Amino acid sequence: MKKIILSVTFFLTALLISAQVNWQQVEPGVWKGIVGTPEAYSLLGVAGISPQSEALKKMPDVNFPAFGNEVVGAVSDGKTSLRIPLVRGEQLYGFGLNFQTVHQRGKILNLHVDHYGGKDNGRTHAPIPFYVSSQGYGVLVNSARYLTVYAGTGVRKDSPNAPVAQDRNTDKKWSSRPYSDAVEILVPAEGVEIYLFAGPTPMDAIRRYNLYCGGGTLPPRWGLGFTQRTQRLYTDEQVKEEVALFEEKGFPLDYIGLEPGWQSKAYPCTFEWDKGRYPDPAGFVKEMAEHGVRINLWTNPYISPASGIYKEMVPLSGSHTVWNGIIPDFSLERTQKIWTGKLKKEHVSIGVSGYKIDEVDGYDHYLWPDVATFPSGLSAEQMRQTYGLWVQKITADMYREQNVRTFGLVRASNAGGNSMPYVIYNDYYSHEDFITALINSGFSGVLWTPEVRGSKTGEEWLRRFQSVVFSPMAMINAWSSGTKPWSFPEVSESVKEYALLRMQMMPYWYTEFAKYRFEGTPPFRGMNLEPGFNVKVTEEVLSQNLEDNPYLEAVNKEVKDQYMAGEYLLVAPLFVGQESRNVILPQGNWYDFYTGEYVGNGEVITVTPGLEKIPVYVKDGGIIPMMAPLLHAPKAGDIVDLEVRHYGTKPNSYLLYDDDGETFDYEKGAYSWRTLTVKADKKNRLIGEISKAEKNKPNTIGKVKWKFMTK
């Protein structure tokens, strides 16, 4: 009898392993599948997503991807396994904010919110369980657990595409990594939701993912200006002096970030002003606003015993502490109410514009351990995976209640945080890896800043600064170094030139972020998402020495040092010690951003731009709306004259976005799209025109001047 039971059990287990996922369409081009019994607590649930259904309806009609019927899942031993098929030549992108690799096929990742420790192993600031395939689809696993991902590494004996065993002794083509035909994911829970986003292109799949998660964030205009974070113990007078120097030297500045010293106590935090360094916070914030500069405050959520809300929060906090500060259980409404009440009273009520929320990511030796407990009953693991989402959502909702947009910094995020008005940063400082992270952010629905902190030379300072100008947040983070834009006199004029260029390009940046919000198109993204970018993936063995590389592992050569910035711009940074570099141009004519000169078509070019320039190229027909190089972003209602640049010879059109730049009134229809059109006249000369302003719609556009860059 026992033998029969065992046989039946084995048979049922085999059936579970081969069980197909039952899919249900939830939005156009989006399907949800369920395996087992998913946990009630999930990433998308914490984020409180609101799918942009109307925008999703405007996307191309697609059928359910055929391979979806081959996706299988099983529940065994309290865990859920997923298997998603792959085909030969298919590449994978995403799985969160990676810093060194763009191609993820062949990787084993443990998706775990953490600081970045120097390796792309899944432990990162935003270990988002979403990936997109070169075949034109995306997959999201909606679980707030530590996930293990085998991104095309496991080889099943019953696979229809199983590789043939090879003899290493005699076969030179032997590989330590035989061909694998599936992504396999282990979820430590007895069920999970899985989402499938159709294309038809990889970009379409990403857009659907972003729109399903609420659309990308639309920052206030001032958020796309320039920001300086001051040293950690600055006083109000030192901040005022720094702001005055920016104005005196002609460097743009939209908001100042105050580091820990603004608080009476930090690590853990009181959320209260230090009366010695800031005796009159309200007066200080008001005075800075009169100079056109907003205030952003550093904090972390761990509450000091000296804070006025400490006693009330003790029963609403976890079992462990961080730097002897209690850990609020933000999943509880009472906790959220007390914390936001404190922030509103101390900061928002006097005009503070936003936050830099630190230390919600990792370093296991100071964050709570996985044995910690929380009053809500959530596990320490679930709290770790979602803490960055919680602090973003709570603070973003607080500003939304005021009908005021914010833009800040955070150390951790996860799936569903796409619409949160935050940019991720960290303590790592590799310029090259910062660019790779910027590329990877576009695959995962987050924003990343390659911030500038300090440099050893003027060359490094300028190269880093050039990159940050072409990123989501133009920031110097001088919390430790105390550096200023003019700290290296030999390059200060070039630094100023790029700071002002950032301001000139604000109409372009603002429109591209509007596309992120309304269409789901990431404003900064990898080259493989650009039409016409066809690079043959090759592999190379880094070391032939068997002592160094005993399994002769080959790695994919990736394009991870150039990227697209908005619809038209290709940015190719240079790093310290480089005087020249190769740039891979997609198919179509491309032109130099600065001169308008033709540079190539679907080829690899070698450029030597000099220290004063970061290589930037514009696709044929590119239309770049620009404004005067103001020292502060335009305020609501300001009328701004435009200079619209056109590149190449191709007639084209571009939709220019406009709203008040500060509130959420655009969600009620208070926005407009003006069409910029370039066409040939009767003499075959290119001319430009702008569509008329819509009645009862925002219109901050003054005179429009056209500049045809290509002669």
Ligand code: GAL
The other form holds:
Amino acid sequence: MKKIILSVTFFLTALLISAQVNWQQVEPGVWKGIVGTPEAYSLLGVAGISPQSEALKKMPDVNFPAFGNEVVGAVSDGKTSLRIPLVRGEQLYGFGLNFQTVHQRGKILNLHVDHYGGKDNGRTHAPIPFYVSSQGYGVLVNSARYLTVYAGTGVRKDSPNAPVAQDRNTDKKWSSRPYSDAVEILVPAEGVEIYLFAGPTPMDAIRRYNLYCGGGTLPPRWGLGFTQRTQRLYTDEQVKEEVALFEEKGFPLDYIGLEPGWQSKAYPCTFEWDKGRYPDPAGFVKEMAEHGVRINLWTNPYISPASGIYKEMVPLSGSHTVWNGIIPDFSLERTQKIWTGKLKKEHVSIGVSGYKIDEVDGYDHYLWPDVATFPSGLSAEQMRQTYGLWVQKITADMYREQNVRTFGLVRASNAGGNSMPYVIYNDYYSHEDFITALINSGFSGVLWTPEVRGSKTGEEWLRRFQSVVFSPMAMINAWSSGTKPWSFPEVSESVKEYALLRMQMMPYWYTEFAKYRFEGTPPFRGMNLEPGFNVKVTEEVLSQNLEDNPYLEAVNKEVKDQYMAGEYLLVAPLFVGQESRNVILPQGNWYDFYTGEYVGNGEVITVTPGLEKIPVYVKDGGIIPMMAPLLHAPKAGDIVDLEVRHYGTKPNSYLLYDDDGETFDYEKGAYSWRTLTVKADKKNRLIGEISKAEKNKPNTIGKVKWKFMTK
Ligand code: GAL
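Condition change, the form predicted alone to the form predicted together with ligand GAL:
Below is the entire complex, every chain and molecule, led by the chain shown above.
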């Protein structure tokens, strides 16, 4: 009896400090909870998201996840704490762009926009407060603050799952990290909005998150072609020579990036052309366009005293400076207007296709300190967490106004940036970790490029190149190295083959990005989201008291060197020094992408592909629409013949997306999905067909040839 009374008292005390979150459904399968008084300024607010309600309605019907009633929030000491329960064996993914780990349960993270400093501690380019659970739900904390996340580390004394205390002196099973049954998050504000995204699968939860935030981005077709960034001080003549070399050598090139030297002054920036290196910017951009090559401009947002907009911007900027340039307060409409006015006048009006927006992430020694103030009244912390979002949003809206799609690079983002036409990059350069980041980008609603810069050997060059071809942005960033695709003659034929393969696969890439936009499915993602993917825990780890410490299990199970590219492809890169590797095939039959041969089913295979190949496998029934290896993406209205590949033995169908590839007319219905079907004929042979073009809808598809890869 005494025991019961005691536990009731404990329970009441717990209730007094923290309250159950009240949830309100905001979209099908999406609930919003309010704790305390949320701040007016939030991540989703800055991003200005518009949920894709129609697409959300088409998702599987789901009830409110029962565990949501156990989520508690409390405000004390001017801060909000959240507690979200976990069950045994549950795994967590996400919390933004991590580079070394995929499984996040057991971690402590300080989510803080920053350059990546070599540790998965929450300081990264996109420290997104969204995670997805293997139990099939997602959670987003919509706060523009530095959050502390205890992803299953704290153990409450009143927890119904609290492990029993053990004696370290005698008990071998004693663990320094006893079992924790909740994620706990500290928000330094007196309230916060929290979102719960239902599944039923983890992939569905991610789809709902992406759709709620406006759907993923749909790049222009050319954005999915090849891009080269030139050395930092190149002149117009040098760029023209480079473009001529691409043509002469038959390497594809859709857009070329100019690094700091195009500006009259950089670090801080003027946003004005350097008249010495680029005496006739308009003529230069036009000439490049005639060669089928668009121009992308590097910049950072810090304004040089030499810029024509400096004076006007002084009162609209923060208290501090970055490299003695002023820091625009982008939350102010007037600031946005002046800045985009300048960009339009100098660049957009002459046909510049987009930007690489650098230095919006961090390096504490360069950026504004947390004591800085801004004219809008926002704090330095809020500005830091959202600066990347602002520059993306402002520039994306500027292109949208012209009904022209852009596709560029940015070094910081946050929740709500899902639909922004930007890919994240950084200065770090571990090939292995770049692949882990690619996997994590898929859990977080962002895009990431494992860009190629320089290499010590031809082997490294080719291995890196092979990976970047199977990523959101196929790019060489030669700003410092001055490398070209053909820089390593011993592998340059192979590099060319992969650059051309990237172009051939454009119909597939474009369709997979359309699914990101319309269905929320990330085009590049981890194996953990793949049905039938299973990793066995080794015996050694099993003996280490797994029950009490799921973190051990997590790390052992982590697969971060292979990933899914679109619906059907499994990509397994090799790194320098590796001649063979293991590949874990999910359940179902898998086939070699290059030959169509059967390779295995639900097993671990060891492959020795040779330097010329990056292992890529296709799911049974995989339908991959391809085109000729053009050197530039098809322009709006160009008719393109297709070669559609089919792998394996399964009849199947695939929806192929089509639109003008350049404007936002698709948002008004100017798009179509054609069905590619593979079925067995009377003699049980596979045949393929494409559905008729819809009337009054875009149709860029010419002749269709079928290729049955598996004999
Ligand atoms: C770095 C950036 C590089 C390159 C360089 C130019 O900050 O990450 O990719 O653009 O600036 O100075």
